[in-house]
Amino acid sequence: MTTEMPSPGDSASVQTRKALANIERWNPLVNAMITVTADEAQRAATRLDRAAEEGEWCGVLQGMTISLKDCIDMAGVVTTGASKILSDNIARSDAFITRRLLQNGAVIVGKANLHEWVYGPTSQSKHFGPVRNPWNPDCIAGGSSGGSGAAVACGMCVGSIGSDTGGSIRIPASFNGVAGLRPTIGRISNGGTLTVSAAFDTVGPMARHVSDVARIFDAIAGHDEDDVASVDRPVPNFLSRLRDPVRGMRIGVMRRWFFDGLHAEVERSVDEAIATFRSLGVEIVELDLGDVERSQPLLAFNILVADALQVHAEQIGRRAPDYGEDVLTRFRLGENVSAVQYAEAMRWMESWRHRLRRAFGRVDAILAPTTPMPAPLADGSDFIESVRQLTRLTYAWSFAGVPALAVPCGFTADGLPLSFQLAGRWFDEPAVLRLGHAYQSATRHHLRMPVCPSSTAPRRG
């Protein structure tokens, strides 16, 4: 069944009708949306169309349909975090980014499914059901922003706001064949969102086109004086230069570790992406960034598990049975982290960021695969090992706090999406967005869409 995508050339009302029709068609199959705000969306679209008819400019997003990962507040709408504990948690006010979206003309169509408590790479929610991959519903959609990635891939919205602590925007972007930006920590406010690790959490946009990711980023980036982690640094006016040629820019590549043990089709597609950049006049620079392989164990299994447990410890003591077993197990890993281990991880982080400052003196961005494999089967016999591998290549950029953009770069023979990521200097999102847009202008991978079966009867979880 053909999916009719919302188009920027359509009125806000037409875009909204298409998005809501796609939610009705696809959601029984992929379970990407927890809450659909159809009435609010249609009213907002009508207001935007009336304003447009009167010659009013309503913002850079004018009529763009957006979903919010269900860890982000929207006034009057439940924020569940895919948790039983928050199933009746009605938000009293909008998150900072929700306000920015609405102020810039977005139409919010609902809240997207995720891994419980924003804390897992598969989005197989115990309480709200798993998100399924629209390219193959037997595969995972990635996480924790799995619903956001699947919703964009299916045309349920043009863009979605996800969150990323260790890879939770980029992994589902990779597995669903869309683009996703983890911004510099502090560039976009986390005010009104659920916390995993206050020092490493960030929210960011996902969309099929990097140009749409850029528009959403432009709308939501900026200082929030009520958020202690928000950085008061001007956002450059970069959209007018998004289409500038990239000839003469420099991309760094580290073959060791980042390219070790890759699925053969991932390696092929990323090498082809590197060749495409060369054809665009980009210089490829070989790098050695040192012991980057320590990033995952030190961040994932020392800092993040300790930080996450600190957020949930009191509540786990009262309501442990109301947590999914997988999430509870991960939280309790934090009990085994010593102060010495936490300090060791922080010292390594300082060294890692120092090395990157030197590297970014030589290159504009660093390219690596987003995930070492395409989306694995949800029920595969090697699933546990696959889950351990999902975040292997994303933690380094999270630990550094730099912007990282996942970009679709091909498909396996079985039709599963593949992806690379571009990491840039702190607060230089414009550079990675410009490079990502240039790549998409020279390729067509992001234009391919999953096909919805004629029957979308709910699948068993």
The other form holds:
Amino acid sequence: MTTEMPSPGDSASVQTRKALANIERWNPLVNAMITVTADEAQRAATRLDRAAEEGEWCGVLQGMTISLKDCIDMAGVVTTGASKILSDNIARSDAFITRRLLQNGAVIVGKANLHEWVYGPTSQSKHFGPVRNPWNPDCIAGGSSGGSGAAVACGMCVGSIGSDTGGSIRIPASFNGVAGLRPTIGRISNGGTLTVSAAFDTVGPMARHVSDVARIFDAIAGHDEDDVASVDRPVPNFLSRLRDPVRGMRIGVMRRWFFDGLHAEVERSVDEAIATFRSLGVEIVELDLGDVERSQPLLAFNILVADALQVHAEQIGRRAPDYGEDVLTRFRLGENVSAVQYAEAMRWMESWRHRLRRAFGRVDAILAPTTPMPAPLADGSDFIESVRQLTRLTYAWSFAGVPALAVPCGFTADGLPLSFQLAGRWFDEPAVLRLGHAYQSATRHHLRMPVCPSSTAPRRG
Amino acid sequence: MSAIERLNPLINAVVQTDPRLGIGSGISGQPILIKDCMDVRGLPTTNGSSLYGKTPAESDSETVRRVREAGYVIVGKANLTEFCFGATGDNAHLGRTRNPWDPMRISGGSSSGSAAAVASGMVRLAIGTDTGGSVRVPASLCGVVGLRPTLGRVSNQGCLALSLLCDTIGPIAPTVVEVASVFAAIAGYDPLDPVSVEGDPQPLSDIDKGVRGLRIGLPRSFYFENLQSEVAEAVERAAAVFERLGATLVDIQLEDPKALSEHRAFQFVLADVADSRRDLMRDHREQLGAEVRRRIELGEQVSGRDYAQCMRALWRYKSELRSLFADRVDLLLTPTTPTTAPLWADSHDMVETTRRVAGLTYELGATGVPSMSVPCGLDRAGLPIGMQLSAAWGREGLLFRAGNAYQKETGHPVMPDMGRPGLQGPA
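I have the form predicted on its own already, so could you send the form predicted together with its partner chain?
Complete assembly follows, chain above in first position.
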């Protein structure tokens, strides 16, 4: 049975109707949404359509249906963080970006499932149930923005706002076959969202089309003086140049490490993507960025586990049994980190950022696979090793604080999506969005849709 | 050079002079002294430790290169605390640097020799480094001007690293004008320094503009608490001078420094130093000075969770300063040190003394804003008092404007009489 996709070309009401229908059809299977705000969405859509009929411009999103990862506040709606502890946590006010979305004409359809406490790459949450992959429900959807990725893939919304600390937008974007942007640190406000690590958290848009990712980014980027990490720097007017030719732009590729040990179909599809960029007139430049292999262990185990524990320690002391075992184990890893180890990682970070500054003098973006494999099975025997592997390639860009855009670039023989990521200069989201849009203009991977096995009964567990 | 030969046996501010510059070698250009944690081609760099300095440095550090290019003549290397780590001016290997105003008292550190050499008149110019107060504290205790520039403004390439998040290099001199001139020579982007920032400092164009119309904030809580009364009075008098010159004084309350200090938020710097020196601590622990080793060991005991907490606290403080400088004030005025120079006899516990004398410099330094210590009087014992002026990131020019206006109005700082009777022989 085919899914009728909401399209940004539809009126707000039509788009909302399609999105809500897809939620009804798909959510029992993939469990992508925790809360559906159907009434508010329909009201907002009606209001937007009426305004449009009266000739009023309602903002750059023009009725786009959007879901929020359920770590982002929407006034009057519960923010659960997929945690039992927050299951009654009604938000008093909108997050900064929620306000910006609504001001720009978005229709918010609900809150997307995620890994408990935004703290894991699989979205196998204990209290709110696992998110299943729309392309194969036996596979994980990735995380922590797993619900956002799955919701966009099966048409529950055109766009979703995820959040990314070590890869939490890009990994589910990869596994669900959608585009996802981790912006520059400080570019988009985190005000009104749950914290993992104040220095590395950032929210960002996900959608099938890079052009929609770009529009959402345009709507929500900008300074928030109440967020200490927010950077006061103007957002350029770049949407009008999104379609500019990319001929003459330069993309760096580091074959060593970034292309080591890849699933064969990932390697093939990413190589094809590189060839596509070549055919668009992009110059491919070989790079060696040094000991990038240290990025994952240093950021994950010397910094993030300490940052996350610092946020949660007091609450864990009171309510440990209300945490899922997997996240509790991971939080407690932070107890073994010394400040000297933390300092070592900070020192490596400066050296890594320094190398990238120089590299970005030579290239406009750096291309790498997003994940070394397609979505693994949720109950696979190699699950633990998979988790370590699937976050291997995303940490480097988080550590640098640069923007990184995941773009779908094909499918395995079994029909699972594949993805590459483009990392850009600090605050140069326009460059990676332009390149990503040019790639999608030349390819059709992002147009393929998962098929809902609607006759099957909802799965359990 | 003759002043160094005459005074150094008492003060111990200079650890080596350039043998290529004998007396009467006919050098031209202003002499300048370099803290011995920066490479000067042909001279060993001891970093204040017995473990370094076995061979001469092969090339100049970036700052030394710029100093030479501007025509200054490097006369030698200044004493310092071992690994620049500690604010007393004691050094187990090179001997302590004594305060020219009273050799029984500490010079302050870690740029002890740089400040004491300038205060005693051995040289007019010196370069120090400042991680938590290491330029400003000895400048204050020795009665000279000392600048901590904006983080990333002066290249750290070729200089001993303590903490990438806090390390800076800055000039020391009797006058603000001289400090500004040296800063103009050494400031600027260096692609080889990972934390170097781009941008044109333009520090000198406004130096004679005065303070009329500038808003000077006095953060009453924390920075004006638990002070030696004469220090508080001297800084209030300096504030009155600024007001008389046309500045507007604004009483402000900064919430964060107090919380930061109470939660020992800057222990992350101790961990940074323990990380920077991890190889030495593993292989040569016993060859470190006992007090420095003890302080590094404190850094080894800090948890990662506490480091994370420090980072969050620091972000909040930066954010508070950002809005303060954006909306309410151009400059902050505080004391540099809460007391004048303590006696050596009261400073055996280096960790405790450092905590005390650097208590007002650590937090501001870690945010990366520029600060400058300017002498603003003497206490009843005749010891110098320093005020600390701070401005927004990149606004060293405002510090120079205010500091220069103050010195023009009040006269250049009094220097100690190094020929005075009774000032002989190591104390």
